[in-house]
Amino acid sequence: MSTLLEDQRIVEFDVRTDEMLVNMGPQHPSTHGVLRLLLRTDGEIIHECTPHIGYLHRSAEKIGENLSPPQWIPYTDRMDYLAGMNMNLGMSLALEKLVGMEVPEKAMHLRVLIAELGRIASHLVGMGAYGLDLGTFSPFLYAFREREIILDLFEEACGARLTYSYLTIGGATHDLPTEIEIPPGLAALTGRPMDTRLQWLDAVEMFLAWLEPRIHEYHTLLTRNAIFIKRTAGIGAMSRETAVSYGCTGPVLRGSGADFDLRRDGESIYTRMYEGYDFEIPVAPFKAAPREAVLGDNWCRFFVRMMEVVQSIRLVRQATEKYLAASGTHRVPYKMSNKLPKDEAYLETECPRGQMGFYFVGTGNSEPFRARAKSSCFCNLAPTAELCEGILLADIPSIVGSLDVVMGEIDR
């Protein structure tokens, strides 16, 4: 009789769980750097997700008010450190707008070529790291193998592999190199001898010819992988209206169905750089989407980046032809002692993670009164709380990884 009563008590016991506060990060590998997510959970269900930022704050903007603009360029490298060339370009264009500088045609095409190679390298990291977030290692190895060749080419052009300071005020610090030794990674992939010498632009074309068919391999490894689809399709869906209300830009915005890209739709000198180029803007929804996918989900944001790699390959090839045919030099000199006019200028560029803006205020001194950077990743991270509400704990890395944020750009 006592045993029966004990069994009844066990059956009638209240098994509801208490809510817990769980810290994901800032050291967690699935939080893309020093990002801390404070999660309020009920078992495996997320009731609230609060991002905490600022762990990488370096006072870059205050430093910019105490340096001449050419001295501040290396600090922009450290913002989105996976797309340093694009950061350099945005800052240089904003300063050129302030002082009214005209850049030679040759320098403009050189900038497009370098910026789009930087976009490819950045998206390769995004693809590989996203695979790691979801538990697969092979795509990461493939992506970094290809990215290594781009870094070799950048090293030949400017001597650096991560923080370049190459695209500078007036153009670029140096013209593109002529004859180089074939990058080791490219030699290994193409079977060429290590002592092969070729033109830098020929090495770029050789790499693009090798990379282009490999996009299908990436789709096999990730895009069409059944497990990857289960982890991304239909999860983290963000409507077009939500993306616009949060100020999202770049692949996050286009993954939600908004057809907007500053390379085509802006009105600044940045948009004029791309005049005459033939390219498309990948925007969700996609015909290739699996049936489980919905507009604005993790899969759509990932696929936008994959398609942008294809378009950047097209742009690099066109920029190469235009660069070879262009007249003029690679740079208009700009002295550190030059006085800035008593005026202000703001300009945004379409960086790999969205629209990055730079703002300068001049007062007649060589140092700006105000130097400001507007982060694309900050806005893209903003809807995290809304996207993560009501999902499973295991889906947090999938959503945060699809936003592809770089904390150096957010914190500055």
Second form
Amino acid sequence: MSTLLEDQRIVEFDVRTDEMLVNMGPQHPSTHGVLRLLLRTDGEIIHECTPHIGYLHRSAEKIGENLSPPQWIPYTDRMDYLAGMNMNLGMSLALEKLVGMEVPEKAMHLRVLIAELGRIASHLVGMGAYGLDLGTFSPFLYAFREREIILDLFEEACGARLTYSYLTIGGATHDLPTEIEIPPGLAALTGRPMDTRLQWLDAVEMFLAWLEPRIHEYHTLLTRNAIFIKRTAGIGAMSRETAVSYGCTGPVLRGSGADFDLRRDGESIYTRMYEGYDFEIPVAPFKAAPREAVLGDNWCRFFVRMMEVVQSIRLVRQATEKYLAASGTHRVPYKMSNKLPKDEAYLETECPRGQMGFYFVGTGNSEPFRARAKSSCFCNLAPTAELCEGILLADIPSIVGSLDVVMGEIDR
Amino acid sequence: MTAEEVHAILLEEFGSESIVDLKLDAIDPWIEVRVQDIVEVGTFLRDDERLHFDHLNDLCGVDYLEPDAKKAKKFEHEPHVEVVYHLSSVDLNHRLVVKVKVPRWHDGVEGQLPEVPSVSDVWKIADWHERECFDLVGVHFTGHPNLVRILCPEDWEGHALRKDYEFPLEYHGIRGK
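Switch from the form predicted alone to the form predicted together with the partner chain and give that structure.
Full assembly next; the chain just shown is listed first.
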């Protein structure tokens, strides 16, 4: 690549004297973790951008070959650490597909409830951190205040706040908690005394009732903010064809106008979890879009996430009802010594950042012969080089932020 | 569209020399393609109106080898490397698994990476996936625009997902074990 230092085009007697190499990252605050972008710039204009990844590579796939699948689950939530629940779910479903396991109805609704709460938490960070990239600090604080309550609720359910390993093969490690002490953040926000005791599901509903009317406040802070629109609308536009060819998924794909969501269009082992649920899939273009916005730009990708939060709130409410009415247990046991069949299975699920795929090859041992995690952010980051050509240096955080990548998942 | 129907279309187009195998009793039925034809078959899969596999979900390599001599007797596969392509169509919403099989080493010379034609001109994401597959599984993708390591450092030795990979004892003064 010509952004290598020995590039012969960059010599002193070259006509383009302003041309220089700028190294952005891997410790740059707005590159979302350890992403390194090597830029060839002419003044403020980017001529070429080469992403370098791998700084967080922890050999997760090699480790997976030496562990029984239940032991590998804690490694999956350390990939996309902002949506650990969804990662656990994706891996569990892929293995259930391989061994042909049926999950009880109650566990399915529990999974939907937890996964959609996880999606809300993840999109809140996506939204808040994106504002931070563009220089507005307040949405980030609001987003973290809200996310904190979800983390408290998850902590009640499984004891962990970030790396849950809660949803596991066959269901979830524990059933949902019953009576809990009110999470401190929720008590402060709703003005209830700190020692209130209530049902976990009631706390979830209390939080959703509090969150829902506040979404329009985020829209005032960001979506309809004139500066935010100037920084996002019409920048980083990616056509539907480009997005599909680059394997982009999730909000990036839907922001480019493709109506595709695995919760509706996926394989039956995944979609049957969402059967009977009423939800919409937000797809660009939007009626609410500002005049400057074009299909597939930063603003569209951001807005897809905002709209998905509303849908997830609906899904959590429906899941609560269905969970209470469901029969069966929260888990069917899976032994670590279970032998995997001599077959292979690949399954993608809709994680907040896109379609996360897991691929297992079994050869009759309890450890998979090959454990593969296909990262959605890996594919979402790939078009960066193309998107960043010919733009201004200051627009790079805007584009990379709108792709909402988590480096832990890219590097695995 | 099922793998069986896709297989029939491919057989008609390319013949049984290129479309080597079809396995229907697997969980995800797969089609094996002769390695030198993967680019033509891939382009056809993407462009044919009935198939329209425009989305390469995943590309990964699997090294079939059992290094443990005791377990090797029970191991059912001949030593080889597979490159697995998971395809889907965003418009038509169907899926397909395509495989190519190559020997573990090119011409049987240990250290010479097996060669598979690159599909990075067919699906753009294959560029990065193939770099990762080269990096970790050790498959040389011929015709790739920039086949360098993507996750490991450039001076890393060996390919970690090979089953006979030896863990390095030292890297730039950092002890391995």
